[in-house]
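Next up: just one chain, as structure tokens, the form predicted on its own.
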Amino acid sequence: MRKFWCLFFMVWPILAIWLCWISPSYNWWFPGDALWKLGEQIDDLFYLLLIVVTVVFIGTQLALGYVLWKGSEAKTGHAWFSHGSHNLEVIWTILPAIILLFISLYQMDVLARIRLKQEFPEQVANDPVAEVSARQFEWRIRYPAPGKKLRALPQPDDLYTVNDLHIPVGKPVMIRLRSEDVQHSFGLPHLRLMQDAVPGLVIPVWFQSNKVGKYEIVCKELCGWGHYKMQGELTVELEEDYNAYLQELQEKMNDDGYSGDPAETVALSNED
């Protein structure tokens, strides 16, 4: 009975590492390749990590099971007591303090590249193409007019949509994240980027898509009862499509709906 307890408690972390292995093959992992150079380096730093805590899992693992083993083959009810190896204390203490600081200075290169505003690329640090408002339970977008700047402060003429942000391909770009109530986490899978929401601030984000196409905007933080439909779309296309995607918008927000002749509006309203 010993020995199955043993083996019950080894068959989790090899069926745990199986499921690991075989996640891909089932797209149980990333969706598809990095969009960016950016996103390629932060795969690099989630492998290094994933094999770091794989090799520790599986020695603490098999560690485990070995004390189980011998535990289970004890001829004696009387378990053994010790004070414990001073010096395997000082190796596990100094041997994860080490590895953590490789990985703190590996990706510092990574982490200030994205989360700096100074190392933003000079095209994109002072020229936002949108204001994204993190709300429950959508994402809020605010455009400039074609041709000029977003502001600070929403102008007469600026252009609003809601989960639906387009940007040109092959060219950095950056937003202006907010939040307009609780926290949020702007998340674009595809291009491994996630940012915080958070109340009163204004986050700037830059980011870069190098394809075409349509990809999931996500929120990736806890927000409320409807957290999981706040879902957007992320359209990356030419710049020709893009701009004139900006002009068809300024023409939907500016339609009242009248369709007549306008000289019929001017004596209508002369008449009155």
Second form
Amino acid sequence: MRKFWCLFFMVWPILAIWLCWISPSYNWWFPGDALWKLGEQIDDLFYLLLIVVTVVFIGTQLALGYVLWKGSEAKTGHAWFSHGSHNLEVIWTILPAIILLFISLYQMDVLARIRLKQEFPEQVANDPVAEVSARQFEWRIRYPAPGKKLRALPQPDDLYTVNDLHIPVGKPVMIRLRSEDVQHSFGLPHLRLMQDAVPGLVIPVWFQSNKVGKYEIVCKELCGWGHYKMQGELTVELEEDYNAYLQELQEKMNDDGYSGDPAETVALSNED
Amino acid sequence: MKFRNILLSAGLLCAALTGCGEFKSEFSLNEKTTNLMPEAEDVVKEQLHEYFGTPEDLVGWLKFPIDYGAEETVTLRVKSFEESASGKIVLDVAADEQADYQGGSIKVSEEEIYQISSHDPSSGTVFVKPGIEAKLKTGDEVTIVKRHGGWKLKRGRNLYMKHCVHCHGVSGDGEGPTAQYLSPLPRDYRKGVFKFTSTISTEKAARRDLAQTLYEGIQGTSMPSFKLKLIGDDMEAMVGYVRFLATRGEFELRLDGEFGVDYSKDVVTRRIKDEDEKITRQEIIEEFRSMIESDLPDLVDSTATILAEDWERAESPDVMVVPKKPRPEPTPESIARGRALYLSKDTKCADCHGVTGYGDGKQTEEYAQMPGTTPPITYAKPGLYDDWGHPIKPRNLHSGMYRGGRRPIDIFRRISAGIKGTPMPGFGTSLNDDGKIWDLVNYVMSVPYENNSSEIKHAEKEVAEHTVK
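Let's see the other form, the form predicted in complex with the partner chain, since the form predicted on its own is already up.
Let's see the whole complex now, leading with the same chain.
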């Protein structure tokens, strides 16, 4: 029976590692390749962490298995009792500290390039393409009129849409992220990007996609009962398609429902 | 001790599994129906069941001249049929350009109909469950039912149960489980009234209006946009089902109104007590029965016809609000004319929306009268109320939020046709000049930007400005 429990507890870590190992082939892994340089660097960071964690996980699980197996063979019923070991304490404090310090220093560069405004690419630092307002449970989007810059306060000629963010391909873009109610998180899984939207703050977020396509915008912060359906669509398209989209949106926003009086049009054509 | 533990865990498991039984959703009854005397309530219940069915077994499309999706069939020849496998049939799909039979069924004869469980469009292979008993030969003709009768209603029901029911409720009464957390409350469809329409003030909402609300959501309320969730025919099906629920609710209300005059619980008690009338409960019941026998078929028929016609008329281009003039440029002159109209006695906009447009007009301080009460009873709290009896605020025009859409045509329609079910009236007839309405639209659309030029403190912090020093 002792051996059974020993094996029982060893099966689970093996199962976990096996599951992780096979998941890429079942498409349970990342949603495709990262679409930009920083996304790839985030993936690299992820894999680095995964390696560190895997090594530690396998090490500790092997140690646990060894101890269990040893214990199952012990003949006496007495446990060995320790008041602690100073050396052990020092080792398992310093070793994780070194690992954590290494990780935090190593990722700083990528974090800074995503988060710090002085690290933003120059062409987008002061020029947001759109304002994205998170709201229970949708993304409301405000664009400036074609050819104009987005201002902090809404302008009469601004263009509005919902759950539908368009950006041009292959160049950095910046959005102003707001929340109208509670805390949300603007997540672009295909770009490996996520940023909390905090009520009362306007947070600039920059990103870039080098591949044309339609990608998901998801909310990554549990924001209420409808969190699961808070989904938008990021459309990455060629510059001319993007301009055409804005043009079309502008026409829609200015729609006055007047199609011309058919009777009058007929009369005019008769005169000709 | 061990035995007790096993017993305990078995008990817990049972308790956990009891919640997993089959759940049956049901249409609930209106309060007015349950206030009828039991015999009248039963009649309303029967008629509702006959005309609308239950959520699991909808029948609306058989009863109403409304397009709820007709049956679509195609007749194909059998290429091969394996008797051993029984469930596999290869069809000659060359005759059918859109060979998509997922969810359809196969009709071998009138009696033998088999559900298609899976289907490969490229080879024309169809699998049915359970296997086909009939003998099929190569070259035999079979009928494929691609879409079942009332498919729009059924698909709409499935989508509604997935996306809408938790707020709007099974019967569309706006009393789903999450409704209690919302402000404003979700729409109760059962009056057949929808607020934001492109039709004139006396008409119902058109399909396109419900579709627009579903597509864009309603900013400032808890209604989100479903544009990414409703794909292809889904939107049509969804709108169809919402209209079905609205029709059902209105049908019920009309019957209640018809019977409520003489046969509601209160009236019956009053009539029995009334010494002039000298009538017993039994006599009232008999009177009701004889009335039902002679009048009921006509009554429900005409009710159903009126409703179907009302909804159909809303689709007609004749009742659509279309401006006769294009929108003039929002020049200062046009805005000033709009402002003058806004303050004028003809429109009385300022009475509710306030002189400065903050939605704080004097009507918001006065006691409103409950509709249909004689002598008039006022609501307990001052302010405006909608037709559902909920308090309602006039829009603060400075918010820049337009629930029914922010395009000029949307705002034109709000002013011209009003907002149905609310105290916002339509000015299409009273102003009778689209130029004037456009001036009002230009004014209303300029209000949120009145203060843009002046230095105002923005409540939100620009994060970047505070991090970069």
